[in-house]
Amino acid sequence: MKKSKDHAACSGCSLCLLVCPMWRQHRDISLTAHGYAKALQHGAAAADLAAALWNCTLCAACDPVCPEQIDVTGMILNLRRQLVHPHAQDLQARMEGQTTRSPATQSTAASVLLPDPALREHPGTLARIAALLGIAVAEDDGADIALALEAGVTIPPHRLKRFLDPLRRLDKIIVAEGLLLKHLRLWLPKVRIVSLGEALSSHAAVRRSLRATDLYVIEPRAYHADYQRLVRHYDGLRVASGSAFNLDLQRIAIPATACSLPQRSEVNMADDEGRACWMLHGRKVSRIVVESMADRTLLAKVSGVPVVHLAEVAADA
């Protein structure tokens, strides 16, 4: 396998500012992949970097941008496992406490899904996927281990062997959060993994059900870690459908929302109306429809129009 490269290859030519979420609220340079690389060139430690690597909302669009193809989100998840999150520092002790639950078992189908925090708590939703995609909704979802990774946690190798084991079987593996799925596809190469967005907006009722009224939000994570596919797959949609996408003029996603564990814990609380906002600006649109649920209702707050979920578009095919 091909060695990432780190921060040393960065030439500071700044591209990644262009679609840095965080460069377009504060315009600090000490807050984004740019100057998270040359601090370190001239030696500083995550230490020192703490309070600006918390902001940083994992969207990963900086990644398909670099043009040394640095692994920016590995550098800033390396990063993280040196500091500690106070949000998350129970949450390791949690994990270790599970040695004692017996193996998780998933369900004998051939695929499942891992939907994410934001989709349980939308069960009706959450049963209308699996019932479109025809698939099991796994038992054991990884949420901790997603959580984990973002926080910086150590996962003990005993969590992970749970969580993992029952997924070797599978043919197929559909997941609602993009990191996660990242994490998945270094683990378990041997299993086809797609997320949630790609496996919905494939399935023939839903693409009958876009219209050219429509804005649709991609999923930021899972599309920037498999940009070079999935940005031919998304081109198709749209010449498909006519409907507008939340693409900026280097067809990188503009997250919708800042949903990653520093706002969750209020370490930073990004301006994500006014980054909704600014992505709906100049847009005429009869409805948004949404690859991940906890964008819905953000959007729903400041656009004035319905916001539904991919999967539920369906329903009007």
Given for the second form:
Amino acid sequence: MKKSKDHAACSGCSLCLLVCPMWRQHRDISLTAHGYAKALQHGAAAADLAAALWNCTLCAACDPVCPEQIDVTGMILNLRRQLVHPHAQDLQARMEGQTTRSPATQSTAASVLLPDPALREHPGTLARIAALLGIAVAEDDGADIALALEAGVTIPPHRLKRFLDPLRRLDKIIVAEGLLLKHLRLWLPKVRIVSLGEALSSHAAVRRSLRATDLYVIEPRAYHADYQRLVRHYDGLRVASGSAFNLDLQRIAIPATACSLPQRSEVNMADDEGRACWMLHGRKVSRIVVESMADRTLLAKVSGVPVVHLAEVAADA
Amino acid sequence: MKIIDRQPVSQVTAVMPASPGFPVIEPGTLGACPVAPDALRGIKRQQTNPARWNGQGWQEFAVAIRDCGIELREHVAARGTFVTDAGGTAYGLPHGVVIARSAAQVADLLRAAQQHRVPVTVRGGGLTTEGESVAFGGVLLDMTGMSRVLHVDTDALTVRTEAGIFWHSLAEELRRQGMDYLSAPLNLTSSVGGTLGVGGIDVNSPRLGCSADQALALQVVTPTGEIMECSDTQNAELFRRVILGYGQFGVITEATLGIRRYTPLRMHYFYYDTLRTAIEDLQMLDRNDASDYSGILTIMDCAVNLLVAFDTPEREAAFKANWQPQLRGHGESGFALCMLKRYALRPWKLSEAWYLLQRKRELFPELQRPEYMRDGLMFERSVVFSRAVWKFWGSRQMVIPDLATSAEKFVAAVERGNAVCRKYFPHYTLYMVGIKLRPEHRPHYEMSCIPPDAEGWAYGCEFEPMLDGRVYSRDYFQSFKNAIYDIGVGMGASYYRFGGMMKGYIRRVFGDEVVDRHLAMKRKADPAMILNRDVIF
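Moving on from the form predicted alone, kindly provide the form predicted in complex with the partner chain as a structure.
Expanding to the full complex; the earlier chain stays at the top.
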């Protein structure tokens, strides 16, 4: 496998700043991938960057724009692994708890959906997605593993094995959590791993239901994890539907809600409203269509127009 | 806005003597003439970094600015972020870093710096190549902290913005309102303030002039801490000195710029096997206002690309009817045949042909990525070109000497520069573009990249070696740059990058009278010579 480049390869071009939500909020290079890389090149250690590292929302926008092709998100996660997250013990206990539960029922389905916690909170929408895509919902969605990845907490091998073993025999896994998706591709190279956004937006009924006056909000993590392919997918969708997208001029997805662990555990507060307002700035839309349930409440609050999940637009038509 | 009414720089217009009566700067830090050929101490004409500031008075300064409520970062992680610039050959650490947050904060900082004689290096995008935005001690002022758009007037076609903003961020804001900037560097992360201070060249500069010509008004903090508004009609002398002033006469904190309605580009590429023919055709197009955008980019000196683009179908149609038939370049397939013939007759140069082919395979798809193109129109020129620039030309080191001449001297200057490139590097790229000059802005152009003998258009050529992972010494790079710059001295040309490590050329190029006059103005405006020390003075 080709070895990923690390901070040493950073030329300081600042392209990552242009797409970084933390940069937009704080205008402070030290809170960006550029800042981490340059500080590390000059001898700083992870501990010197702790506050900055916990600020990152892991939207992964910096990955596709890096001309040196540094695995920026990987670099940040590596650095986080050298720190101790305030909730590390809780996360360890949660993963241990998963391993002592009775094994998940073995499904005969060839494909499963791994929902994220925000989607779990909306069982009606989750059921609709499952019906629309004709797919089973996994009992073990790996939410604890996704949190551990974010927090830089070591995942116990037996927990990882328990999560992955039932997935190995599948043809396809649809994943709502973008960070987990990226890692599943590494862990299960023979299984087709697709984001929930891509799966739903490829569905004919959903595509037909999008309108030219919609703002379509792509979930950033999954999109940026497979940017070279998905930029074409969404460009085709844009041409077909005429909808506006939450993409900037570089075709990078502007995130709305920061649902990453540091924000959820209040280690750092992100300016969600500020980002949502920037996403909507200057756009005239009659409806917002979201891939991630986490964005729905926030965008409804700041936009004043109906906000629906992608799975719901087919029903609206 | 805080305006402090002291004697403004705008009153400093008289020619003043160079030495008597001016305050003594730190002994041993600056020589009698800070722009003498050997002004950077060390090996003559091979020296790179200036001497590091000795740190005298730093602690008192740090206390003073913290008392003003300014956050000063002294940790190595904060300082190390700014250890070099895009050139990657000049390395230096500031004693501390301040992120600019307001004009009042910058004014407080500069007043304290004058009092304690602490050098202040101002940095925007950090895209200098000669160490101009690297602090060799003192305080580094990171202007990107002031990077918000303040107001867009779509009727008057102007935007008011904080000057630390990247041009790309400005474009993002403008596009939401269907607008675009007029002329900006083909680089996403150049800052507005930094660009206005040095020029800024785009492929529409042959029609619209340099980026600095698009500035209508500025808010500037002078080196002694006055916050002043300036334009062609208000504090005009300060405006003249700050525009294209290489940061010597003030910190630009806000700018009002002309803007326009956004249009995608209709691109055309023509290929040449000689530099001379391509340049002659470029100049013919510029003279006749035949295109909205034009420029030359080479893969090799026998593979020269003339880029021509248009904002409207009418302009494109007029070009096709009137000017395209006069061009001597080929289309892509015609040029491929031309190259086939060339290398069939020169089989010993097959490795060169292989390089060309590889380069084409890598580069061309990047310039035609479908997400940025539709129906033959390019929608985001700055994104397309800037991503390509960083992907194919960017690296930890970038060395880009340049020559700027009148239209008449340009072919000879490029051919001589090309010969130097051939001598030093196996592969290199030349980027050439014209700059429409505005007669009413001639005072802005004094001691800048605009050569004094240029009329109508100036032309610039950047000579950029492809380092291809090879390691060269700084002295090798410096020797290369000197060889290019010596051509300029001999031809009466100018340069875009004459500051920082290349400042030893300033007197030779601009002459004593002009340099002494500017030095006198600088000493008057910046008594302790703290602002952007060693960039020029």
